[in-house]
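The chain below stands alone, shown as structure tokens; this is the form predicted alone.
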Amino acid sequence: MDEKNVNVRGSWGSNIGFLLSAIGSAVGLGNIWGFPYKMGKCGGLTFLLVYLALAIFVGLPIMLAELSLGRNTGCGPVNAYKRISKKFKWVGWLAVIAPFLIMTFYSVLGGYCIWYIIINLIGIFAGGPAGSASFGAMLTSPIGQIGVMILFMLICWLINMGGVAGGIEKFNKVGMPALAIMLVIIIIRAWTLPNAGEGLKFMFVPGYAVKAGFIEKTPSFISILATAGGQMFFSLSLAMGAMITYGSYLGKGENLTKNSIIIVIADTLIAIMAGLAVIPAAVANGINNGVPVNEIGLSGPGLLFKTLQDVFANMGSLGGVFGVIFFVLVLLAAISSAISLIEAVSVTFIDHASAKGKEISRHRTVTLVSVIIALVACLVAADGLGENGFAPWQFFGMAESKIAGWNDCWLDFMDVWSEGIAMPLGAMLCAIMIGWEKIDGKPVFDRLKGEVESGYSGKIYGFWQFCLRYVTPIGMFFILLAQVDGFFGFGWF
């Protein structure tokens, strides 16, 4: 790679600012959200060691493939792929159209959070802020939510203008350890309500969850690993372009296996934590108001706007500051995980002019994605989750019997093309790459053995290999497989 597109891309100012930011990419809403109510209706701890799991035999080895692409081909995705084998390249698209998909509704939820921290922020001097009613008042208010939306990309826009080490890394080495800090005042806060302990049962006891009433009945074990690897897999941010990009910006000094494992741990410990925050407070507000356990509403977006928010609407004034703190800490994971999906997309324009020998101006490529994104973004703003008249069922013409996971809003839609199809798809193909494609008659293994190895003294390259080549496809192949069935519904599980 010549010096100039060096320059235009950029590099991380330390390791440790790489880690924040790729730890921050990693934790998201999927982590304050989605693992605490997987964990709970999975039975628990069955949930949680089938996780680890599969976080080790699947998550790891695909986590380190991406950083070991990127930093071997000091490019993006679509690059990274075509340098290591031509026929590949569309697996590298893949890795483009996830995050560019995502986006489109990450960042209407993104502005979901500014819209709730501007209620608390009301509420700390009216008494006490909104409850649950002001999620459907935001849904019903389509330039509302499309200001909020605009406001939370404007934000991600700065950061990326910033670059590498001036935009991300600096956002994050404040950002993540805020986060950390804040995740601890919410769950001491948690634990000191009434009935909080009903939650941490829901979490932990294998059973509890249908015993106590939050759900009919435990998931089958094939439902649990579905689940799991569907979480594990949106959770560390992966076949979404996002690690071979941060790779691409990794000297070679670094230790990508060790910062590998630390990200996958940190990832994992940050949505134990968000459970412990955010389940033991929905249930303890949902008994103490009388709410029967299996309509307290823990899970999807209502979890944090409708349920949360009567948690914080049930404790007056002083709720109205712990929403702000809570709404300010889920902000700052959806901020340090739009902006890595934004670099992914950005570069791949960057290093397409570097190939052809080109220089194009970072900060218009940055403002054009941004741009775009935005624009799709309003489709899924002004939807409302499908309040607004106008969700995909209805668009394409379709009766209303035929609606479905994967048409009943535009986030769904997006949802399913990104994190149903995209991700899991191009992780399999990445595994099968990396495991079983030749280069002038030696496996691609050869090429990154010295990125895997560099630095680490364990014997982390056979593990690798093996898992690459067979547990890691297997593993993709039903979560693919599962993704499928639950957005389109066939039954198969």
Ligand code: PFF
Second form
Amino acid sequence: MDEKNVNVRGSWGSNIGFLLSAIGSAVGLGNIWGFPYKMGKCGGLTFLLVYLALAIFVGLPIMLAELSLGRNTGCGPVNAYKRISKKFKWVGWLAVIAPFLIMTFYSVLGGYCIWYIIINLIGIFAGGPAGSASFGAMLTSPIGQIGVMILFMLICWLINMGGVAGGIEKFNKVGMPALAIMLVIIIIRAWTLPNAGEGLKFMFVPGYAVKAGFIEKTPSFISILATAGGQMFFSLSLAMGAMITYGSYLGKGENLTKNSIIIVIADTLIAIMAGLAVIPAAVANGINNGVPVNEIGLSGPGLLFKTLQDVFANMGSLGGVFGVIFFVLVLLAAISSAISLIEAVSVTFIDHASAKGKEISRHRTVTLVSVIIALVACLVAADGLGENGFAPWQFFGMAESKIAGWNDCWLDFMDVWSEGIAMPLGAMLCAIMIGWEKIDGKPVFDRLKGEVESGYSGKIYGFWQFCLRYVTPIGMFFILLAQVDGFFGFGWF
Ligand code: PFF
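Having displayed the form predicted alone, please output the structure of the form predicted in complex with the ligand.
Below, the chain from earlier opens the complete complex, with every other chain and molecule after it.
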């Protein structure tokens, strides 16, 4: 990488700045929204244990692989893969298309957080915020959703324009500690509600979810495995170019293995903390208001924007204050993830130009990428999760009986190609490339060995090699099948 390109690409100001940014990328809506409701759907503890095992044996090796790939090549996804193996270059493209598609709906969800901050702010002065009915009102307002999406994109754009150290790192250094403090405040509030203990039992006592009637029966082990696998991948920001990109800004002296372990632990901790805040609050509020336990709404995507909003609504004016704190924390999480996705797409163009000996402006690239994302996101926003009459099945003129996960709304349509297919496929091929590919007769492992071992005295290399060769490809293959099954409704699992 020549001097000029390093300047356009930028680099981290410090290791802690990198760590907080990588944790920021990982900690997002997936942790605070997805984790609790998937745990709710799967009935608690089993999901948690499966998730932990997958994070250690599948997530950690891929995290380390992506950071190594980035630092070793000094490039974003496409060029990183290309430099390792021409044959695998197209896998790098998967890791650019996926974050682009993810951003077309992540920005809409980020906009929802802004909407909910406003609702709760109004609630502080109006004697209490509105409850779950707010969700329907928001979804049926295409202009409103487009407006908050654009606001969200503007915030992210401004941060990305600031550069790696001056924008992304600066934001995360303040945003991540603030998020953790706000989460602790919400946990304390949740645990001091009468009957919050029932929510904790739901999470940690084996079999309690079924015994107490929260869910009828625990899903099959294989479907828990699939749900936890998809969730773990998304939550750790893997196979989306983000970690390769962030790794490429990292200095040679930093310890990749230690950093990877810290990122995985921090992401998992925040997800569990989010569960500890959201589930007890929702359960307590449901029981205290006479809602039958099986109707509390723990198990669906409505958990955050409906069930939890009812918790705030039932607390009066003070509910508005907690609502604002909570949705600001979700917004911080969403921004810190979104900026890594925008960065992964933008850096691809910057690297592409530099490989051809040209230099393109970072500002112009980030602006163009952000504008294109926002334009496509208008469709997802206006669709309002399929509420407004032009969901993909309607758009393609399909019968109502043909509605499945991939065509029920534009958000899911974008999600199926990115999270459903590109992400697991990309991760599986990444593991196969590193685990089995040879360059000039030497395994790719050899090239990355120095990255993994630098500064780390513990035994990790053998574990990493074994996982990437055997555990990760097989695990990813099943996750891919499960995602396809989930979106297309084949009923395999
Ligand atoms: N990890 C983020 C979350 O849990 O919400 C989402 C995400 C961000 C996925 C960045 C992928 C990525 F590259």
